[in-house]
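One chain comes next, on its own, written out as structure tokens in the form predicted on its own.
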Amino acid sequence: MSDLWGRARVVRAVRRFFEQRDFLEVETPLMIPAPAPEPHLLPQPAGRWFLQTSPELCMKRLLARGHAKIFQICKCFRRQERGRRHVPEFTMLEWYRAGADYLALMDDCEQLLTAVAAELALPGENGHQVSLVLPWERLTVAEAFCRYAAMEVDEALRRDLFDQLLVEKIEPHLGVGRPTFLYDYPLELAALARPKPGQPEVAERFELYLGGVELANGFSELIDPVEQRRRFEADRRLIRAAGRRPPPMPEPFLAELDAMPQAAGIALGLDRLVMIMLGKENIDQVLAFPPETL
């Protein structure tokens, strides 16, 4: 039976984490008509538009038109993904923070935890039996692959092995026993993340990970609209190139892009979250209907 109760008590302290910091709750479409291209996403159709992949897009323009620290709870959707950890529909956190940085982000994520723990009478564990006492650990994309996979990350990327390797030889050793942030990620895999002053062959991107678990994706976000067109124009490239007919150029997020401060952004895997929290291996113990059930 799915712990519904548990699931309620992790999304209230999530909201009271926020709204405590004086952030601004805000809800956005569901049904968009060009959601960013993203080669390993398969947006669904929801007749001539797409359900959301994330409110991303939507949330950035808000950033642009002067709300400076909002968070969403929302549903998105993704096709042909479902597992012990993934199913199509799932709950997604997002939250924005203008003039901060990943860096800031690896802190609220640390705060955002605790609080949640503690609300679940969890004192410095979840329940994954993961530490939350401070420090977590922070790994750069690079030193993970000479440690756990015994290849320079320029050549996993140069021979296509990159995703490959940090699926079976680098993500189970992340988060155990304590959070790891994997940060600064190959320019190439920037999406939507700024490259990282000093040191333009990263970008200032990170993800959370709890047990072996990716839990979050976090970036300080790129504000240039020329660049960003070029990495979305490579993309659709990428999509065209796999066989698959590329959404419609995001034109409307574009034009804002301009007027975005300097920004910081993340996305939390919610259901995924609540797994952690309650000790639960599969996804489905804690949705009120996993979708075979329907």
The other form holds:
Amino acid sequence: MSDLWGRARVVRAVRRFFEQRDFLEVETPLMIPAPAPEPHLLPQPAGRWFLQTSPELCMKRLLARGHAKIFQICKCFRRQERGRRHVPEFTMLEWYRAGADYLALMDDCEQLLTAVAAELALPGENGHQVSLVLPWERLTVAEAFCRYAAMEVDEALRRDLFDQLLVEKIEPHLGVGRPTFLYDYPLELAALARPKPGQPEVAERFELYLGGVELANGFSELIDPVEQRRRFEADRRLIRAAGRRPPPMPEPFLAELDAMPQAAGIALGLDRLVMIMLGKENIDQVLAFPPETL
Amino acid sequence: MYTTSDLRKGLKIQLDGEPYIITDFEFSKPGKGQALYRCRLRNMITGNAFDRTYRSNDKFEPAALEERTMQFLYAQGDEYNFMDNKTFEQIVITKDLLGDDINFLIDNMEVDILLFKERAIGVTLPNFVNLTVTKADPWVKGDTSGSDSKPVTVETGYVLQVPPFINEGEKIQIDTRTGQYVTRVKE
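Since the one above is the form predicted on its own, can you give the form predicted together with its partner chain too?
The complete assembly is shown below, putting the previous chain first.
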């Protein structure tokens, strides 16, 4: 039996958190003609368009139009993702702050989870036995590889072992006892994040882990349309090399990126947040209908 | 060929010429990263198990397994002889592979044999077998020892606990998965 009351309470607490901080709740289209080309995400076609893999591009266009603090709770779709912590249709919480960088988002995460936990005050249940008391651990990707994978990040990338070492050797140690921010990803894995000033080999990107579970991915946004187009083109080449047809270039997004202020944005898996808050081990336990039951 | 989207618990694949069964399976995908399919594999011949991680583009050969219903003919030393009733082909299975199953094998019994490249690697008995009790102490009416079971020996030599009212010469049903008494069989 899934805990739908618990889920509703978490969602309500999240909404209250952002409303109290004057974030504007927005809704952007789920069906879009051109998702960001991501080599490892398979978008679900919907007619000649796609269901979104994330609301990222549309939300950034809202930033470009002058909305400085926005959040959204919406469905995202990724084909062929199914596991204890994955469903092809899941709920994302995404928020953006103009004039901020990824450090501000880390602070948001600390306050958000603390607020949700306080509002839930579930008797006898404290999720994954993770204490939310500050300070949370902050660990760079380079430190994490040295400490847990016994291999330098560069070598792991060169030998195409980054993801495997991360999943097998590093993730089990992250967020144990207290949450961990894994931050400063190699620029090759920057996605839409900006390079770190003074340290251009890494991107200002972080992931939040609780109890070995990856919960959120945030970054200081790249607002350079030329560099963004170059990365999209490189990613579209990777998609082609993998034998798939890349989605069309998201031209309206690139056109508006020029007007986008410096900002930071983050995507948090809401189903996973509910799992953690309610102490569940399997994402199915927080869904009304796992896909296999439909 | 199987692809990674076919991977699941219980799937049987062939690696380096040997059959493996996936006993544990987990999909994981770090943020923005590659999909990883983590499998625990057990060698269906040796029983050895290990973990291996696969990626989206990996492909797998299905294990060349065949299941055939065969009849038990006779045992000679450690060798047990079975015959396919359709082709009359005979094969020999060693005592090691049969394990505890030898306690429940009687002549002419039909069993399912799992073959890998013509070689038997597993045997599945019927869930229940009826065996004759060959040795049992008589039940004394009004026994006050308070025990609700007694040991008996069946025709295969197997010894098990049964209710006190079972007598020598009777047939009993045994669950081959647990080796336990189920019921008395009236003929």
